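Take a look at this single chain in structure tokens; it is the form predicted alone.
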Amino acid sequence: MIPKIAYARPHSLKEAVKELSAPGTIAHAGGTDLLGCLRDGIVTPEKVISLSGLSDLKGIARTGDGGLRIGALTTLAEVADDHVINEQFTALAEAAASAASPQLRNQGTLGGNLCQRPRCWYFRGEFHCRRKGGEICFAMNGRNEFHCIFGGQNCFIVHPSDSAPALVALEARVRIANSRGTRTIPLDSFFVDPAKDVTRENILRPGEIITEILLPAPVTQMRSSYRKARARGAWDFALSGVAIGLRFNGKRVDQARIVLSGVAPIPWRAVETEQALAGKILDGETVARAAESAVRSAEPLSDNAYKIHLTQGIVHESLMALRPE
């Protein structure tokens, strides 16, 4: 049961940041989270502020310097179905597309989905863990087949999200609105590790709002992909994914970026395995490497031992795939 929950619906971003400064209020953004948030009591709040009447939050436009602009409020639906997204960020478009179910993705928004909190069974029930100010974590000894295998210290939550893998992985920066004005930052600088604080997911204060997502102008030679396993075939979270970015000079890899996704409390940079591949052409021998230190750090709990080879496997796919021809 939802108890009564007073509404507003601002017109303007500085009416908005105002609303949500006032102490016991949320944003409401496509809500796909919230609502479920309410009725498991993971939220409490006196007041609800929905942001669907600011419509500068919306749409994907170019940037002056030929990169792209993404408003929060933009729907995952229309990010997987824009044509300049699927022909040069594709790892964005294939994470907006792999997300939830196509009502959901028809009503769920980016920023939303950046900012949506843990499916962690223990944190959605009746649990007092640490993630909700008590001592114990739950699933360090419980069932934890679908946690954490990088990261786990304090709190053995996955990360939700399938595009923010994907930003970061193409190097996108995150614009923030408060009462005082706006900042800019890069998304990997967004999310909160576990191990310096565990009560919060991202870095947003009372009063501040996703604005809009920045991604970099392409370069030539760039590739990009992202692919999840699921426990379903469809409609479900990742128990492993991988983003991949990468920049070649000729059939060597310039640069690349590897972000793990459904293993990590936050976004999971495999920082050991780009180092991998700077400089090499992507062979099978290079790519077997790679794939392979992807996973040497991992700490597997009691039940998800399978992620090691899970991830292993979507990371040496994904990158065969993307070799050039």
Contents of the next structure:
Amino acid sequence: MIPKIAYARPHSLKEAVKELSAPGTIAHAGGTDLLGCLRDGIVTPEKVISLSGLSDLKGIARTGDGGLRIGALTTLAEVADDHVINEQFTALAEAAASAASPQLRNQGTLGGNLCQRPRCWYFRGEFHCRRKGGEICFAMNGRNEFHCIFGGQNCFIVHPSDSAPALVALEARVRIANSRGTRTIPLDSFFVDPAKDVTRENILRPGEIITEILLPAPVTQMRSSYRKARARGAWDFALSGVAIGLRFNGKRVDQARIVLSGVAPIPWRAVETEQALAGKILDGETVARAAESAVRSAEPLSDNAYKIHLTQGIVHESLMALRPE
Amino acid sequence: MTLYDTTMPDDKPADGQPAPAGLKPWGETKVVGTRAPRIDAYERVSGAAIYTQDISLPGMLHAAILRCPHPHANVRRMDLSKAKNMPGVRAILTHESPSADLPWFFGDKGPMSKLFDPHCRYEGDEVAAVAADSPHRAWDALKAITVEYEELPFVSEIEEAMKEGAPPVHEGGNRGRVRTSERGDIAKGFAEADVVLEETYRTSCELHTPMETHASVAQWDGSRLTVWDSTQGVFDVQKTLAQYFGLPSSSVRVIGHYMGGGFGSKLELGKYTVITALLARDTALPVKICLSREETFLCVGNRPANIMQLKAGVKNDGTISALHLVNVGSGGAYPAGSGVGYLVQDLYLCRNVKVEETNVFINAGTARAMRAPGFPQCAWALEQMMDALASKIGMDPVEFRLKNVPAYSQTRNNTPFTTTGLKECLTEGARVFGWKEAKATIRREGTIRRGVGVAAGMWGWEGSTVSTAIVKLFADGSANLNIGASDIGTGTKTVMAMVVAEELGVPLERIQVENADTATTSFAPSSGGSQTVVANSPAVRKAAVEVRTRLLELAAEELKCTVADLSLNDGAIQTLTAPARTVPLHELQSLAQREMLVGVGHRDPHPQGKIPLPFAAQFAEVEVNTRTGETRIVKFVAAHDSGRMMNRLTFENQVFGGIAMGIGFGTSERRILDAGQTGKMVNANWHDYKIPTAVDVPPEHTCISVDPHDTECNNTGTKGLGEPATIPTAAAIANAIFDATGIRVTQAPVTPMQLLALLAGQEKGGRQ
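Given the form predicted alone above, what does the protein look like in the form predicted in complex with the partner chain?
After this comes the whole thing, all chains and molecules, with the earlier chain placed first.
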């Protein structure tokens, strides 16, 4: 049962961020995560601020520099179906299409997808864990099959978003609004490592929302993909996923971005792998070595060592699939 | 029903007795066997159908139950003062409420607990209940009740529970007595074998999670109690409620017109129903309860987890010389049964069989019958073992099974089956699947590998024969069928109406079915155990035949001919002799004068000296990504001998539904307890408890009805279908995965996580 809440639906960004500056408020975009969090008592706001009246935050448009501006309220289904995104920012289209289920993609927004709360069953369940202000992380010594193999410290969640790693691989920026105006930052620096703060997943402060996601103009020899492995075929989060953005110079990789999902508390840059690929032709040996390097620093828990093999497997598979003809 | 008791069989099959005289099954049919859409499809799809959760009565209150959040605890103290004074709160029940001080029974084990037992033995055990004027107020009041618990040591896993010094769930320890049944001499059988294999197979605790959560509405009228219940059997609920409230059965009316699935978890009266009736009595108002999805994960049953050690001996010619099964299972915190042995004892010919079964208590929700209780688990073990044996003696797995098809039940004095369609299921299934070609040509190398597998099964219970149906034919030629059976989503109403249409020539759309109401319909057994069609359709047919006989007699008199000169088609009487006449039923004067013809049909007993049981064989093709452990089921063929197929559409629904459920059991579903830490269930929701989705079932699947034209089983020629459909599925998939990878996955479910871990180990250790 959802507890008693007040509700407001402002019609301007200014009003919205003002409302959200007040304590005890929370933003409501698609609501696909928020409603579950309210029902399960994960968040306990007094007032829910709907963003649905902010029509400026919807839609996909070309920017002056040839890049793309995606309003934060654009649904995942719209992102997955967009022709330009499919052609030029393939990883994002594939990530959006692989999230959740058709019903949820019709309702869930891209901005909301970046801000969703972790799916850790201890965090979501009746367990007073560290992320909820408690003393212990239950996953450390508990059932941790779906938890992280990288970056776990204090807390072993995985970041649940599929679109986030794809956007990081595509070097996206996000615009953040608050009562004083807006600023843009690389999406890569949006997420918060539990070692720094275990109670939050991103840098947004009260009164701040994402208004748009900005993609840089595509370079000609850019290829990207998102591959997600999950325990069942749909309506499931990633056991492990990999977003890859490769800029080629002929057959050689000029620059690589490899970002893992489902294995770390934040979208996880496989920096070693990125470096291993730079300047290389994607032959079998290079790919195998790169895939191996992606998991070299993994630290599995009792039940999730399979994620090492899985991540290596999908990185290998995805790199092979991205080789130029 | 006693599935697990066995007696020593004679060496020869017993002689079959002739079936009792009476109606023989149909030859050609006009309606039965066709693709008839559900007669209530529009109501169900449009939302017009009124389920228990839709019931709303004037002044109705809403109940909610406070449940123990710990796996094992004593309730020390409760403070209700805040909750009592909240607006809209009308009544609160706890173990201290005199009216709620009722014993609670588990099977025939006597009163082992109470309606509210202050000694809580599992997470979800009932602690208190509230009735308030809205569901929100009831839930808010629960939150306002403070309970002081004394947390007790708990145990979550079978093997831990069996250890010396494990926290006892009940006084006397966790280990039940070993139930042994034996025939022949297994030591001799193993000595005779050319190959002996032994393996330990494990299955996980699976949950029913029906679409409609458990729900009841209770209303008192003086000393008469009416309960709307989402149940599989209104008469069973009526009987138990009458006992609880000390009322004659006639004063308890239970109604269950529409219900949204049960799979066995709604085969018995729930505590929530008794609590709702108590609250309704205390407040003198109708009270409704709808369990939350989370509650249904914790406290309304499950399929127990099992650990099955199976040893099997086989001769090089394919004769199975000995089978020895040692099963330990846990039905949770109270006795619920976790036996699995039937298939080992009866599916294949084997003279020397020993089965030893033990149930173990753990601090977790109690099991309830779940679609073929025990059978998918046993098939998981036996059918993988059959595959391994076939491979060892160099015999094709289908051929090996065919060599061991029984014609009689070895667990029941070698009494012959009316028909054993297992042979046809295997051969016809293999033909349609393309088994031999697939075996010979499938690609088992490289990163993406394919494999094929087969598994067989049978169901071990022929069902109840206590059922009465009433058919009323109105003067306008429309008909009313009155049966006590619940339609639990399988199409029971439609199938029964088809039987009436077959006999009376009345079109389906002019037949109305009244069902599942203890006050207005006649007795039918609960819809479970694959008995619904088997128990009820013969009674319906007899009722319809009685009406037909009377109608033709009247028509013969009126039309001045003999009954033999008449036929009944499309709502009209036709004369077969000159002058040719067609008289629509509404023009028949003798029917108009009587307004209505009524026929009553009682189900006949089972044939003497023969046993009617259904058989099945299923075939799977899988594709395994050896880099990721991901498995796709690309093709599936299910061949079923369930006697006559009553309706092609509901047959397909049952079989495909059974396969989907088997895929869940075999590849993704399991209750996960936080063992060794909090003991709480961590995946009590539909995201973390992974039921297959539309993309997890095979894109190509075929079901075949192998009808052996059983003329002895009953007058409709039917055997059960609902349970056989899910029995072999998981094992067929596991066998296909073995074919693809060389890895024998003994632990169900085969998740990609588990398979990948095994594949990675194989890489290190080399292919088996």
